[in-house]
Structures are given as C-alpha cells and as structure tokens.
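Form predicted on its own, single chain, as structure tokens, below.
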Amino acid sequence: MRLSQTFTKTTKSAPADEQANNAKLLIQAGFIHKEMAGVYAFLPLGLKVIENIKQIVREEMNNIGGSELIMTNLQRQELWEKTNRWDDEVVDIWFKTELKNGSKIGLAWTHEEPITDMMKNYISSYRDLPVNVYQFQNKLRNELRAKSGIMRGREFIMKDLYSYSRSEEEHQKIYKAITDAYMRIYDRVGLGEITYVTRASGGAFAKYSDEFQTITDAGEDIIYLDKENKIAINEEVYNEQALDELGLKKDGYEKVKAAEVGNIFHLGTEKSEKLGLSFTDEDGQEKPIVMGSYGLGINRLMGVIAEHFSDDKGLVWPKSVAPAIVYLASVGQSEAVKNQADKLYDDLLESGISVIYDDRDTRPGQKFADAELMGIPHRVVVSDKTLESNSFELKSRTSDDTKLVSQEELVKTLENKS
C-alpha cells in the first residue's frame, strides 16, 4: 500500500460528535468513516484490520470442525414465526420491510430460524451429525443506544456458528471445543489475559448464556469477578436465585466494567422441534436435534482492541491484527532515496512483510506522527542520512528508541516479530 495512492487521510481532531475513544482514534487514523449513528465504513486500513480478526477466527472455528457458509440478510416472516421471534414485544431490535408484492420480511439479526430451516435439506440420520456450519455476516440490529462506536453498531459484522449435535453429550464436547477456540482467539489478539468466560442472561436465545467479556473502562457491561478461580457473573443475573440456578456463590467478587466480545448459547431441542428438524437414530427412532448457537462481533472486538492497545499518539496494534507489520518512510526527495526506499518496499513485499509505504511528498513530522497514529507495529526510515551509512532506520511503536541496521538485520528482525 502505497499513501500517495490510497484516498484515506488522517486528521489532527477527533469528531465533535464521537463520544467513544475506539471511534475517535479510528477515524482520526483514517481507518473508518462514520455514516450515522452506529454505522461505519471501513476503509482500507480498516478493512485489512478486519480481515485480520477474522481470519484468526477462521482458523480457530476451522480447527473445531466448522464449514463456512454465507446465508442471505433477507428473512421470512413466517419462519420466525414458528418461534415466535418475530413478535416486536419478544425481538425489539428488527429491522423490517416490505416486498412489492406486500409481503413483510426482515433484515437478519441472528441466523438460529434459516440455518436450521435450510438444514432439513441436508440432516436426516445419525450419520450426518454432528454438524457446525459458520459465517461472517452483516447483521442489522436496531438498537436503542449508539454511543460505543463500532463496540455497538445497528450495523455489524458478526461470525455466527450453529451446531447440530446427536445428544446432549455430544453437544456438550462441541460446547466446551468451541469455548476454547474462543479463548484462543482472545489470546490471538491480545486480550486473553483480561477475559473471562462470563455466565449473563441468554435474552431473546436462551435463559442464560455463556458471555466472554474483556475488562475495560470502555464497556458498557458491569461483571462481577473472582480472577483467582476465573469466574465472571454479569450483573444482570447477580441475584441469589439465579445465582443459586447456577451454582454459585454470591461473596468473593470483584465489581469490574467490561465489554462484551463474545457470545454463545445451549439452544436445546426447542428450535429444532419447532422447525422440524430431526434426524433418525441407530436404531431407527426419529430425535430432535440438540443445538447451540456461537457469536462473536468482529467489529466489536476491532473496537475494544483499539480501546486496549492506544496511547496519547494514537493506535498501538497488536502484530496479529495490525493493517501492517512496517510503516516505511521516505525522508527527503532525493532521487537516491527514493529509489532506495522503493526497492525496500518491493524487497520486503516479496520477503512477506506486509507494508504501509509513505511516499508522499510531505514533511517528516507528519509522516511519523501517522506512523503513530496508525499503531503500525514498527517505523522504518529510508534518508540521506540511512544511504551514508548503508543502512535503515527502524523504530517500533511502543519504543520511543530508534536503531540503525542493515536490510539482512532488518529483514530478520521483521520476520522474527510477524
């Protein structure tokens, strides 16, 4: 990527009319545009973050066995219907429209009614269960507040996975597999030390659920947690009955604020029985199918990392996430250093580096104030002063110190620490 090709500009104040710190800092950094409340453009130094997250939660639910899907946004209104969740007084987030010819649909929030629907087609014996089929999908919730940034979006990015299991003994391996791959994930993305499985109401899926909630002050959730025996309870559910239905304890908690980065549920057979979706045992017997349900907000988590990992300049990416390993500068408009700074840019392309090339005719402070703002992980600098030296200037984010080295030395370093 090269800026003086690539439209996005960084600017030097925040929006007036941003309330949260992720949102500040992302569109000052160039990487999202603000359409509306709760609604973000990603631009291209967002989109490669986002890309990032998710191919990580790729691999992970690709580890446990997932499939890939893409379902439709478009849902039929009496498909929830046999669930009852199309009732506003049940489900208050819908957003919902009419076709020409009358008939009402709605803009998916979840995908719990048409993935099982569709799964009539594909299940109808032991043998072919267990199944866990998974998307990254825009959905569209019309939530009552916006004021998080891209922590709470009407419009997001979310991977949903539904499973589809024999028994409850079945499901229960498949539950706790994908618990991990979440955790997992967090560790990725360097969150896993401040996460905790946390036991919430499920709302409009289940009684309870299963949240995974990443301390912040940016969070909107107060949890309540023993760190020592990792055991978190939303305040939702800190209440001696439900604490009592849970088997827990109401004493030893620490009062902490979180943002919700995960979400997933035990569905039993209630759905599968009111869709019809049944498979036939070993021994002939038709069953209904026991399910759960597994979320996760790419956007939300993008938003919390950029809560986490930021500092008085700006951004302060994580490598596993981060649009780019290196932010090469050119310093000076000589012809030499430009043709240096090129073939840099093409070496390290070709040696796997991923790279955000400044070669805008513009002055240095600027350019290593975006090289902070941005968060690249590290600054390397191509001048006059590099050529004398035969060398390059290499810098990381999170060090205010900078080091002379040649290419073999930087190569190395970058490899090492991508």
Ligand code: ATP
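Here, rigid core means the biggest group of C-alpha atoms that superpose within 1.5 Å across both forms. If you're wondering where the values come from, they're calculated on a predicted model, not measured in any experiment. Residue numbers count along the first chain shown, from 1. Compared with the form predicted in complex with adenosine-5'-triphosphate (ATP):
After superposing the rigid core, the Cα of Glu282 is displaced by less than 2 Å between the two forms.
Superposition of the core reveals a Cα shift of less than 2 Å for Glu193 between the two forms. Core-superposed comparison between the two forms: the C-alpha position of Asp312 differs by less than 2 Å.
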Second form
Amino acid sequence: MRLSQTFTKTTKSAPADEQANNAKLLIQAGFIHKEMAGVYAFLPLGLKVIENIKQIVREEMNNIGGSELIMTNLQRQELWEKTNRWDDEVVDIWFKTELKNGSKIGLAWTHEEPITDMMKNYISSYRDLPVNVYQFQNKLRNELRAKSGIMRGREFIMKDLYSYSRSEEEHQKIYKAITDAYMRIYDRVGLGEITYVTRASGGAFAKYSDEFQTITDAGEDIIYLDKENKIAINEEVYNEQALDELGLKKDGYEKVKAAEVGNIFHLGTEKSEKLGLSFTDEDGQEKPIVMGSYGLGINRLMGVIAEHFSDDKGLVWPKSVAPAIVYLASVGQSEAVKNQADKLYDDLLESGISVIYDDRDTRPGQKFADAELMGIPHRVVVSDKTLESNSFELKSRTSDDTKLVSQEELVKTLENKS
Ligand code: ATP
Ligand code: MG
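Now show me the form predicted in complex with adenosine-5'-triphosphate (ATP), since the one above was the form predicted on its own.
And the full complex, kicking off with our chain again.
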C-alpha cells in the first residue's frame, strides 16, 4: 500500500479517552477507529492484522478437519428457550430486538443453539459423523464494562467451532486435537511462551472447561501458575476441592494477571437432547450427539499481541501478523530517488513481500517515526546516499543499527519468515 493514497493518519499523541494501551497505540497508529466504548472499526492497517490472525486460525482449524461456514447475526427466540438461555436473568449480555410483527429476535452472542438446530438437516446417521464446523463471526455482547480497548468489545470477531461426535471417546479425541491446534495458533502469533492451558469453570455441562490464558498486566483475569510443569488454574476454581479433584498439590503457584484468549468446552449431550439432534448408530439405536464448543477471540488476541509487542516508540508486530513485512521510505524528493523507490516497491511486491510504501511528501523524521509507531518489522530507506552506493538502507524494528544492502540481500532478508 502507498501511504500517499491511504486516508488514515498517525497522530502525535495517544487519545486521551482511552485507558488501555492496546487501544491507545492502535488508534494513534491509525489501525482502528473508536465508534463508542467497546465498539471499534478496523481501518486498512488494522484489517490486515485481523486478516493475518484469521488466516493462521483458519489454517489450524482446517488442519483438524474443520469446515468453515458463516451463520447469521439474527437469531430465533424459540431455539434459546429450548435450552433455557433466552432469559436475561440467565444470560445477562444479550442484545435483543424485534421484527415489525412484534416477534423477538436475539443478536448473536454465541451460536451453539442455531448451529445445532441447523445440523438436524444434515446429521442423521453415524455415517454423517464426526462434524466440525467453524466460523469467524461478529458477536454482539452487552458487556457491563468495556475499558480494555479491543480486548473487550461489545461487538467483536470470534472464531467459534462446534464439534459433533458419535461418542464420548470420539469427542475426547477432537477436543485434544483442538487444544493442540490452539497452542499452535498462540505459538505462531508469538505468544506461545506466555500462554497456558488453564483449568476454569465449565459452564452448564462439565465441571471444568479449558481456557487459554496469556500472561499480561492488561488482562482481566487472575490465574495461578506452575510454570515448570505448565499447569495453570483460574482463580475462579482455585480452591482445595478443585485442586484435589485435579490431583494437584496445594502450593508453589505463582499468581499472575492474564487475558483469556480462548475457551473450549465439553458440552456432552445436553444441548443436542434439548434441541433434538440425534443420530442412528451402527447398532440401529437412536442416540444424542456429543458436542463441544471452542471459542477464540480474534480482536482480543490482536489486543494482547499489541500490548505484549510494543515499546515506547509504538507497536512491534511479529512478522506472522504484521500488516506488512517492510516499511519502504523514500527520503528526498529527487526524481531519481522517487524512481528507484517506485521500482523497488514493484519488485518487492512481485517477490510476494508485503510493503507499506511511504511515498508521501513529508520530512524523513515523520516517516521514521511512523514506521516505528506502526511497528513494521523492517524499514528500508531509498535516498540520494543509497543511490550513490547502489544499495538500500535496511533496519529492523527491534534494533537501532542500519546497514547498506544490495537488492538481492534485501529480498533474502525480507523473505525470511522467522
Ligand atoms: P470473558 O470471561 O472475558 O467475558 P467469556 O468467557 O464470556 O469471556 P467466551 O464466551 O468463552 O467468553 O468467548 C470465547 C472467547 O471470545 C474468549 O475466550 C475471548 O477470547 C473472546 N471474547 C469473549 N468476550 C469478548 C469480548 N467482549 N471482546 C472480545 N473478545 C471476547
Ligand atoms: Mg470464556
């Protein structure tokens, strides 16, 4: 992308009405726009990061046999009444509206009910199982507080997957495969080392669920950690009884703040029974389907990455999610510099390297500051000086050293994924 053609602008200082670092930085760098508390629009640079994260998640979900679909935001009251989740006393984050004829409509905060009801059209025999479906969908939740920037939105993108299995054994297998896929996702976005599978409360069916908690002061949760053995327990279930049941010892845990970047649940047959989703097994018997549900907050994950990978100059994106690999800045307005930079831009794109091309008529200091604020992994400068030596000036976001490199060397460095 050429910055001369991009409408977003960086600002000198962070917005005064934001408390969360992620929102401060992302607004200042022109990645997001705040529509109201907990509601953010994603601008071209922010959208690139979202799409990069989604692609990593998509690859891992496809890898475990998931099929992508997209459900609707408008939902039927009757389905939620069957599972006793329509009542605002039971689910306190509903947004609801109604049709002109007066019938009530729910706005999607999750999708177990509609997906499970829909599956009645497609699953009737053991031959149809297992089924794993997932989507990236905007969830709407009337959250009481929204002070964590994009880490807690009233409208946010969730990846949610639902698994349908013929037996508890088959369910456990997919649950394990998805747990592993989640950890690969956090690894790939650079958070693997500080993300823990964490025992948490289980919702309606099972006693426990598994959360994926990333250590960060920006998080809203408290977890207890045994780093060495990679064991983590959410404060909400950290008591003697739970520790006993889990066969864990009672001391030596470190208390840390963390953000819940994912949460997966065993649902058993409760929902399929209430919604009437069953199948005929090999033995001719009619049985309810064993379900699981698996959420991962895309915006929250982006917020945690922004919090973790940033410094006093701005964002520091890992390459796997960065809006571009390189920030190309032309310095000086001579025709020769402009031509050389234009040509390099085209060449890099042709090599499949994503580029933010700062071709604006602004002073170098501004360009360098924006490259750092936006957190692009590499910076390349074309100037009269580099023209003279027939080379390019290359600098990494995480180092102050610059070096002169040939185009061949440059492409090689930028193509390196790690
Ligand atoms: P929390 O306890 O943080 O409110 P939750 O347990 O209600 O979250 P789930 O229903 O388990 O959330 O949703 C699955 C995932 O979606 C969460 O693990 C989190 O990553 C993300 N998520 C949940 N609520 C929000 C929100 N308001 N804004 C952004 N992401 C969210
Ligand atoms: Mg949760």
